[in-house]
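As structure tokens, one chain now follows by itself in the form predicted on its own.
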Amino acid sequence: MGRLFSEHFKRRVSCLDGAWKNAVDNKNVGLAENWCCGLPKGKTVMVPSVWNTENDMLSYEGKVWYEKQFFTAEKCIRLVFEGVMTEATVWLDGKLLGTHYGGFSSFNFIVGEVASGVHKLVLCVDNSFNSKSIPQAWVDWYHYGGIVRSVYVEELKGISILNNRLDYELNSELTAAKGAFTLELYNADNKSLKTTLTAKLDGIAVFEQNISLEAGQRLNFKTDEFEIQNIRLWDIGSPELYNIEFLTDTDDLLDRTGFRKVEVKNEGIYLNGKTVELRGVNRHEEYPDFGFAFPKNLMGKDLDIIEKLNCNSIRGSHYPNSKEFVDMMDERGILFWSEIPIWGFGFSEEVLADPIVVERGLNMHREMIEQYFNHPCIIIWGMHNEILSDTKPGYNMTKTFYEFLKENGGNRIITYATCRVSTDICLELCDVISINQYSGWYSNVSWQDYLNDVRKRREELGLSDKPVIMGEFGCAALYGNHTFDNISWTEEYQAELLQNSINIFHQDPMVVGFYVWQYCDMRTCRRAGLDRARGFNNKGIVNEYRKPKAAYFAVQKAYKALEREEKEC
């Protein structure tokens, strides 16, 4: 589900997108009045969607209930939710199934002994905030609420395959690999079963074994190691993908992956044994008419626009992007930086030290890895952005996340974005130092002086071997604001600042990548107290409707020159 290809042929899957019943619970009476058994009133809305694009709902934060009826003929089903902002409580036929926190990852519930017929699915969705929220209320994007990604009903039969990941290691010549799958299996029947589990890579069986499970049993199962010869490497602009297929007597699961090797060494980033300069943009998966319920066709349009920039990388700021979008990057050979929504100054020392917040963040990393592990385009896991990384609570959170990602994240670079490099005490807890700095906008310090200070800071900490990525840089410009004078907020000022910044970064051997902030203008939260004209962060090189500013063409020209230079070397 939620992919560019069918994940199942044997398993029957129904998509519940479309019309749902919906009721706002601004007085918080829904639970007491048993709305979980069915909404007594409401209107029809379309799912996926956000409620903050509806009349009189722009600023609403709180609870909204959803109801949908569906039919199933099987006794065991899995309800899959690709994304609900931000906390979801789910009932089926009035029975509580559970809750999930976090709006940018999928979750599911398996329900057995379901009678054949029509059933009622009810959700209470809450996008309100407190001291334990991720993100916090003070955040530089909009607090959309709703069922923002697709919902599915899967009918499970016999021994079913719920999840997979492929761990592999390429040989020194990058021509062959040894790998093993880790699978999550589930017996959906009410009796013990045996089956033959087969794993195929590009149609060739690489593993086969008889499996036995008791009724209702879940099993995390790792296959024996197998070898793959004559590897076709996945690379920038050369996206070689392998089809994965798992089969049991009653079920199947299809996936894709690519083989590539990412390294940080010799003060550089290497992809498949060759140095790579990351030339990218930050991108929010947001559109003013749809919020986070981002239409699939617009994902492709965004990538078309970004590819024409001569980018080779995108940072998903500041949360896991839709699986379809990551699939598209796999197909196009574009690198991706994926992170969780722990953003900035809203996280006080007290919040950073809260064990509930730390565990929520850790679980978001766990879900991100589980759901995106096989994507070859993802070469960076991002832990957080602009937190108080010069404090002990910031250090402790970073250490917890870093150790988890190093152990479980596979062949990826682990980093976080800091805006306080001169006092940051966490720089040892990353593979690459990533910096957000806005010289020429929030700061008048020249880039040369700033980068020299960064170089000295690395030396002080004994981290001179760690390369630097400029994770954010840029300035705001209002679309259509032109003057003959090169002044702030004009398209001319933004274009010149970005082009000069890129050239300076490229000439500094310490800097191995840079991501323009931002790809597109995006709505921001008024509560943040940020000075944002129009209620938007206007640092996009295209506006919110993807109309290009002068900066788009300036960045395009700069990145094209760097790409040409790279090919000539």
Contents of the next structure:
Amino acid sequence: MGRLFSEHFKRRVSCLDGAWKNAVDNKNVGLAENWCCGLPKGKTVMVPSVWNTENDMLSYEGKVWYEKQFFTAEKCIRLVFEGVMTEATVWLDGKLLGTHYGGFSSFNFIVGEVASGVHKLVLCVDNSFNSKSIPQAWVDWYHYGGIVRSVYVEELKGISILNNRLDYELNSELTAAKGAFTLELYNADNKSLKTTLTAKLDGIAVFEQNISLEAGQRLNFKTDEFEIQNIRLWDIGSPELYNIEFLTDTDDLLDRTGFRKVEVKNEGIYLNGKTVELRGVNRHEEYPDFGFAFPKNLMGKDLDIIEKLNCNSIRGSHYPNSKEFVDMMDERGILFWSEIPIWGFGFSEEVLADPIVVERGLNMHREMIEQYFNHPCIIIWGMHNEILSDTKPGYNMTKTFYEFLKENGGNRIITYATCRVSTDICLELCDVISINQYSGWYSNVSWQDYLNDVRKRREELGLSDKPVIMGEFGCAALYGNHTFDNISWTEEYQAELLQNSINIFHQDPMVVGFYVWQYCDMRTCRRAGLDRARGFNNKGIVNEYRKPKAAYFAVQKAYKALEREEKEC
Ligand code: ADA
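I have the form predicted on its own already, so could you send the form predicted in complex with alpha-D-galactopyranuronic acid (ADA)?
Following is the full complex, with the preceding chain placed first.
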């Protein structure tokens, strides 16, 4: 669901976006008063949305309840929630279905034995924080709450296809691939069933087999390996995609993928056998009028602006982005770094060591992989951002995540963003070292001195073969604030700082990529010790309404020159 194309033609899917009943539970009485069976008189809100943009709700942290009625003809349904911020408890007709934690990934519930007719779906959504939260309360973005992405009801019939991933390996000439699908199948009927399962890649059958499942059985099923000749490679600026189609007697699932090879070798990053320099921006998927319920038409506009910047890559700081946005990058041939919302400054050693927090983080990685695996644009999995990676709990958490991603993450680079490279003890647990450093803003150290220290540190640790990405660099500028003098907070200062930084990084053979912090200004949380001007992080090269600052054009020029140089090589 939530894709740029229809995932089902056979399966009936209804989108529940639109008007929902809504009640704020600021006295925490909803459970005791049985709101799960139906909300008291409330108002109507539009979903997806965040509640913070409504009157008097800007800084509300707590519970809000939502209710929606829908019709189903089938007796087995899957309720799919693309993103609920941050903890959701879900009831259907007063019966508890379960809970989900984490605002940036999809979750679902399958419900059997549903009578044909109208049903009542109720959610209690809670965006408050405690010591187990991911992110923690101290974070440099806004504490939004709500049903922020779409909701769907799918009617499941017979043997249904719940999920898929394609693992493949390209031959050394990159002309052919051997691959196999892993499917999650489910028998939605109350009797055992047989079906013929077929898989097609760009209309050509690559697999067919009769299979049977017991009533209500879930099965992880791996197809036989198949070969694909004359591969059209997915690449930057050449986004060749393949359509995937699965069919059973009663169900279907459509998906897309692309074939490409990412490698880290010879101190560089290689895409399809050629070195690539990552020219990127960090982007929060946020807009002041809509928060994290980011309108789909603005996703395309963001990409238009970013493409014109001559970028080849985006870091989805600091959480999994909407599926539509990731689809768009697949279609446009833009590389993507996807990460989970562990934003380190809020995480004390004690929190990092908490098994519940580690398990939550691991589950966020699991969901990210399951939901985004087939996207060719994702070449980097990010484990976390600026945690205490110079401590034992930081090391242990990183090791758990790294081993999991190595085992399950497919052909991708694994990294995390560190801001303490000189004392970091986790650097062996990544494929590429990513660094956030703000020379010329939070620090006065020159880039040359800083990069030399990084080089020394890599040598000391015996990690000189690991290339370096500058994961964040930049400075704030208030939109419209100009100067003849070289002073901070002005557009001119920001433009010059970014242009110089990019040129220095490009000339350093150790640095293989750089992501400007950041694409756009965005609302941030004031309570957390971050007293940002206007309540916004102002380091965007466009402002929160996507109006360009001088830095946008400076980065555009710098990236264009690098692109030209790359083409001439
Ligand atoms: C950090 C962090 C970003 C942002 C940035 C800043 O590096 O990773 O999310 O907060 O600092 O603007 O200070």
